[in-house]
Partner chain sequence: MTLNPLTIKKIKRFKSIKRGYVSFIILCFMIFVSLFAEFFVNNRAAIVYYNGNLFFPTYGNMKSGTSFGLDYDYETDYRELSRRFKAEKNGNWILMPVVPFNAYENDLRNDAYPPFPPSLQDKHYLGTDIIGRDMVARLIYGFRIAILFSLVLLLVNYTIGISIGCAMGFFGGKFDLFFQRIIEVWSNVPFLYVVIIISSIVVPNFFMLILIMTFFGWIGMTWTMRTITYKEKAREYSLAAQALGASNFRIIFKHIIPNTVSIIVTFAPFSVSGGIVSLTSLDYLGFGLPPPTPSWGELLQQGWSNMDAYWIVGSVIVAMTVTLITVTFIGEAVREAFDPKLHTTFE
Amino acid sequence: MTAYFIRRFILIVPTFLGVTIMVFAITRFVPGGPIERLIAQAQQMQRVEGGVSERSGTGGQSQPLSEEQIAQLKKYYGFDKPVLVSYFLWLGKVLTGDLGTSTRYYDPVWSMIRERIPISLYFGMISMILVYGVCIPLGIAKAIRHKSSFDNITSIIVFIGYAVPGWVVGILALVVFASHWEFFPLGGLVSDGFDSFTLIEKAKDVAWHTILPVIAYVVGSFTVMTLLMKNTLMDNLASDYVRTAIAKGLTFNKAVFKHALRNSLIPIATHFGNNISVILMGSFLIEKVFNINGMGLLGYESIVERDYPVVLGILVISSLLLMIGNILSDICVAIVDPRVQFE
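If we take the form predicted alone, what would you give as the structure of this chain on its own?
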């Protein structure tokens, strides 16, 4: 087993290189980068100021920057070198802990990410606890009461939640509960004047701002986890070893919780490690809807604004977390199922 996990950790290196070099190359060829944005801003300022001194650009459009200025900008942003050369220069900085500087805010990328990680981690941990804490008992109850009224009603509820995207649920919740009924705030994580609150008031304020975003986070996750728990438990309840245990005099509840349940947790364990990247990276659209300044909103804005250093910095963290999460999933499976032997 040790050799297996060593090989898995070694495979992180080529996988990381493949993912990052592909995205890095895309950022070099996709139009609308920092240089194009600066040119567009200069053109906008020129139109506003009514400037008349314009240089002829490509396509007959006004070009406020000279070729020398554009060349200097390409050198400043590292666009004057071939893609592979630029990639390995960037990778060398990443290995030293330098994720670069934002082309939009001109702040270090790592400091921007570090400020937002606790926010996304806060919502991710709460969502994960709720999903696992509700879905596992609900799946067990649905399996035991299969085809009952409880099973049918809960199935309808979870399927409706699965059919509606989380960000749509967030918008509906804001319209109904925040705008119309004014039960909850319209967005953000804290209220105005938060710094002047007492410790208890701060905790209540954060909790009040947390309810609607968490609902949007978890509403779509209940279905997959609940039905996975239900179906795997039903399969194990129909197995020969469970029927044999009941035939030997073991009660149904003991057969469920002492025999079938542990084997049914194996598929749940395979998803546990993969959730690490989701917990930390947040949700782009949900954080945008609720104006939560977490990793999701940072990633969304960096993509929209073509802030490539931030995009690549988030990619570095998310890809590493995803690969490490896959290894943790294997460890969880080995813990839950002692029959698993990794060779």
Second form
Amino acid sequence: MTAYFIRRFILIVPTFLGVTIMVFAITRFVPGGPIERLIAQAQQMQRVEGGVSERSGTGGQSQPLSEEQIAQLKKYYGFDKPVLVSYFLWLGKVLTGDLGTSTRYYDPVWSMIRERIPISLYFGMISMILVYGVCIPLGIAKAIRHKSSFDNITSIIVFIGYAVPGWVVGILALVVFASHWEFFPLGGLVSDGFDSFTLIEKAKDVAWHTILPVIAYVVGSFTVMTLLMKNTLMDNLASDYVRTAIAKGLTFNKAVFKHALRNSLIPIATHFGNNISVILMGSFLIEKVFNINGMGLLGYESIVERDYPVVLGILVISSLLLMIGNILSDICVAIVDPRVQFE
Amino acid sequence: MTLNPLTIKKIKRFKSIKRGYVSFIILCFMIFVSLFAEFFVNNRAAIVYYNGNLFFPTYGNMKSGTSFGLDYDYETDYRELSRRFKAEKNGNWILMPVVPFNAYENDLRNDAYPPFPPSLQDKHYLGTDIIGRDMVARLIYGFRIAILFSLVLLLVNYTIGISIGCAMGFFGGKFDLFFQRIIEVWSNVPFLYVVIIISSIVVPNFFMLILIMTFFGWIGMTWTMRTITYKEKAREYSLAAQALGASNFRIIFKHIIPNTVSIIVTFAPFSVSGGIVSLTSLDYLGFGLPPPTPSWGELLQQGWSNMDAYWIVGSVIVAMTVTLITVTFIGEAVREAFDPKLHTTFE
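What would the structure be for the form predicted together with the partner chain, given that what you showed me was the form predicted alone?
Complete assembly follows, chain above in first position.
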């Protein structure tokens, strides 16, 4: 077992190298990087400033930057070296904890990411608490009242939530509750003039902005968890040890909560570690829909703006989190269920 | 191909699950309509009767205006022609499709800016999008692309998954170990993020996007297939086949794969809905198929940035919900029919 986990931790290294090399190489070979962007900007500047001189015969679309300047720029961005060399330079920096500087905002990548983490964390924690807090009791209730009308009605609701992705539900909620009826704000995390609010007003304002995104976050994982809880509990309720417990005179409630429930929580534990990446990373789509300045939106914007140091920085963090989360899930299972043997 | 009694029983069981069977019929109908969408939603007429001849302009080369007695050489404007025939009243007639617009043309007006709200009079039954394209046309052609995309994706993913997974489970040994390591590495890639990075750089067409998605999506089926094959190989019938001297090829294709089909089938509907959702998500973020391809994700993006045009968001979300729910219901029914897990309930 220990050997298994040690191997899993060692496997982080090749995975990490594989993913980063792939993305690094792609960002290199494709046009539209920071240097092309600067050249285009300079061209535009030239056109605006020198509208007359251009017409008088300097040759229209001339290259605004000299060869020397371009070489300097390439050096600044580290584009002057072959891919592998600059990859290892980048990797060396990453290993010392330096993720580089944004080519768009000229801020250190790590501080940009660090600013966004609390926001994603806030939504992630709330939705995790809600998902576990609602799904486990709901699953238990559904299992005990299997095939009752309560079970059937909640099943339909839960299925619709499963079929339609959370961010689409988010768009629908925005259009209905924020745009049409104006109950809720149109996204973001705080209103204008937030700094001048009193503490209570601030709390109210944040809560106001939180409700719709949290619904969108919760919708998806809700169904999986509820059905998982229901099905495993039902399997356990039908098993012999519960029957024995009741035959020996235990009440039904005690048999459910003392015996069956404990064993039914095992599969729920297998999902637990995966939360870590959702909590810290948020979701691209939901953060984009609600315009929440979390990690997900930062990742999306950096891809759109071709800000590759940020793209790579977020890739580093998200793939590490994903891997650690997966291992954590396995450890959870091993702790909860002694029967599980990892080879 | 004759079906064995067991399969017939499974299909009967599937048909007896009303919710799933009705969903299946609805989805088939939707796919059928979308495949022949040119007849129902098009700016070309379905049938033209002109001077004693019948024309069917839906498919094939464009017919220039001169062939119907008009004075221009470019493609006939059938909506205009229809009005003209009606005014002339000399026995010529046109049968236009239900929605006389295609998915790419902008229906612009001089006195107003799009998006136009739904209107029966203009035959924009669900209105237009923000640059004046008909919503019904965008929705139906978008559905066709989305469903074809996820079916092709499913086919490619499953072909790779079944062949590698089956080989892993059957041959075991070093081959199995090698791919196990690869899968462990692969399954830790942040899927959506990497797909977005790649497709932001190489603006993908239909098959490029399939390639990118398969590149990261083949592991799921491979892993399942490996486990099933592993189990099936250890069962008596396959041992018996081995003892009789059947070749590996024969055991895999005649014995193991037919026995795993019922499990593979239960995964398929969920892969289809997964494919639709991924394509829509990518299109919404702007990293999917390039414009002006009709797509639900792009419509969602438009509706999100123009919330006053409620008909855009409304119709896409209804279409998407209906499609995804029917697919999910089919999936549930298929699972119940092919792989029944009969819950013994506590009494």
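Remember, predicted model here, so these are calculated numbers, not experimental data. C-alpha atoms forming the largest set that superposes within 1.5 Å between two forms make up the rigid core. Numbering follows the first chain given and starts at 1.
- Note on conformational change between the two forms: the chain splits into two rigid parts whose relative rotation, smaller against larger from C-alpha fits, is 10 degrees.
- Once the rigid core is matched between the two forms, the CA atom of V304 is found 2.7 Å away.
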